[in-house]
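One chain comes next, on its own, written as structure tokens: the form predicted on its own.
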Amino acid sequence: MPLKKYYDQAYGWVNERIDVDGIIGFMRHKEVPISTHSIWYYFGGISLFLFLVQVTSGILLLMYYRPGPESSYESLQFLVSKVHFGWLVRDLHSWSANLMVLCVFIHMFSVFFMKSYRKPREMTWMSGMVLLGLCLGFGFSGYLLPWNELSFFATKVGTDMAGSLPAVGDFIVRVIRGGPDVTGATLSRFFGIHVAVLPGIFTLVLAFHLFLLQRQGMSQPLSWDKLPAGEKKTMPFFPNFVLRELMFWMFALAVINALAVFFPWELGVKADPFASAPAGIKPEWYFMFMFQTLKFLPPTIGSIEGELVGLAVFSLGGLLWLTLPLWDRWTGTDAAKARYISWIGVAIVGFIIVMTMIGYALS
């Protein structure tokens, strides 16, 4: 068969230069634990796939998007109304961004409850937390780019929070906005951060995260060591786990396509910096629990501004969460204290869900 002959020649040529057989052999020797928790292993890969969708659709959007107060909204309006399937590309970008954040949150909490951050995976957890922070940065910086009414005033409210910090608040606001107010300079800065700064940092941290994952392998369940050797089931990473991961990728692609078709992302009304803020201004859903919590706080707590206290508590909580593997030394040594840490995680998940639901109910 001529095709097989050409394939063998091409494969042999590439194999001599990058040792494809060695790479495949390495992946075949890697094992993935099989347990009742195995489904959670796939959310990291789904997050990676959605990031790739973000990159691909973002590149296509860059071909038409023109940043500027007089061009951002108009360029997107032209894209969704005049360019063939332009609306689909924009909706895929928007929906995949939201689903990526959701999958990263699910991945993070599954790692937490499975205690997969324990030694020697401390750096894997911390690099994953940095990736989560960068995902939120993508969401915040990209929210302004359509330059519509909702994104303009939501960005104004979000950056105003930074201004409440003592001593450095005004400086931070000016750096973020490019001046005292949200203007075209802010849009240019957010555009540069969204398409250049954050992707570059994200790619480096992601490469480090994947390197650690390949070196350390999949984390085993806590009960793994107590099982007899005959009951410890595994599957080869390649092709078994890879093929299952690809099935989840195809399912994720079908979901974001369905959402893009049946729930298109509205462009809204163009922003008018001189207009008053419309009612119901709210952030993206993944910031809603923080936004609503800050709204519930009184104007002052003692002699300190209530919003500042809330930001300080969230900042301290984020730092403790980032350094979790360094101070949670009870996992695997003290079952009662390990369960206590797990219940803290349950409380955090419940708090996020409840405050988000309240925020949307009151908006």
Second form
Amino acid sequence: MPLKKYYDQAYGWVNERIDVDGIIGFMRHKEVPISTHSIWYYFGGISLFLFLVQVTSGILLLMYYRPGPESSYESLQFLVSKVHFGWLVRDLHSWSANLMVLCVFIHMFSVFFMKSYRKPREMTWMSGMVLLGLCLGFGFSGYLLPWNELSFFATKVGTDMAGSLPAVGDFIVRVIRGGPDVTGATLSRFFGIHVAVLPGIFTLVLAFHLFLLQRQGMSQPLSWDKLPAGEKKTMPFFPNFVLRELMFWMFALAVINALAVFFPWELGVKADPFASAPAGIKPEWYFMFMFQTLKFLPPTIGSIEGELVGLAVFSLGGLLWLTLPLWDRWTGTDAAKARYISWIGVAIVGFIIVMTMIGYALS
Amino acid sequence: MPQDPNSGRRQFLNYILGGGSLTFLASIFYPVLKFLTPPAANDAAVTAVDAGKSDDFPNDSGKIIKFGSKPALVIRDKAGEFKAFIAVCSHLDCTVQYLAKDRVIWCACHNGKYDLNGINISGPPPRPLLPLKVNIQQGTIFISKEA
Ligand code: FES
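To complete the pair, please output the form predicted together with the partner chain; the form predicted on its own was given just before.
Following is the full complex, with the preceding chain placed first.
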């Protein structure tokens, strides 16, 4: 068959120069552990896939979106009502963004509970945490872009929190907002951050995260410590694991498509800086637990503003979480101590779920 | 151990190199940081605005008007008295509104409440609203910053 011949020729040409066989051989020899927890190994990959969906749909949205207080909302209205499949692209972007955050959280907690962050994978954990932070930055900056009432006030509240920091607070708020208030200047900044700054940094950190993964291979389940070598079952990374992963990707694509079709995102009411905040202001669901916690804080604790105390506690928690692999070493091989850490994780997950539910119940 | 005859010179060069690199970085980051700091708006210019005819305000109602770059809330209470505030919640910057049902100034963002003197009475707001002065001249309401 001539086609096959051309393919072989082209492959041979490239292979001769960069040794593709070598790469494939390397991937075939990479082993992925098979255990009862195997399912969790796929969530990092699914997050990666959703990121690719974000990039693709985001680039498409850029063709029509015009940032500005007089054009953002209008351009999206045009996009969803006039442009062929405009609604689909926008809904895919929103849904896959939300699902990506969810998958990243699942990925993080599965790594946490399987204790895969331990030596030598400390840098993988920390770069993952940076990626999570960037994801949340994507979410926060993207939320404002439709310039509707909800996102306008959510952004006011979110950015004003930085204002409670002593001394530098006002300055930081001004730099984030591009002025003392949330205005078109804020929209320009958020747009630039959302489509240029964050994607650039994210891609670099992601590359590092994946590089570490390739260098070190996947971590083995804890239960394997006691298993004799013969009973440790693995599968080759390529093609077995890759094909399974692809199957999950197809499944994820089907899910976001279905969500986009059956649960489209409302565009809402256009933001008006000279209107009172409407009832029902809420942030994206993944900020809900923080939002709700801050609501429960009294205006002042001692002589300090409640917000500031809340922020300090969340920042400290975040820092401890980020540096987990460094201080978790005190547990050593002591299983009882290690279980403490897991219980802390359970408590955190519980807290997040309960606060999120309360937040929605009360709003 | 004999001293390296060049060590003094080497150290000197290291200082030059290190200092030069720092200056180089500063010469890049300083303008960038300054660039990102928005220039101060001439907000102070607005001291008084015309809020419209007093007849347009029914008793027991409130309205948001523009006060420079900020929203202001003008309230006419049950007795027909006028009050005005900068409508920015002292909690996290949302725009407040008059809630006739409860006779309070209400912030929807976190359910903060102020009385009709702008004093925070419940919810998260830590401070009162910023009051404005109301002047009525021949049926027109003027609101201005309190001196
Ligand atoms: S912003 Fe007004 S109560 Fe929070």
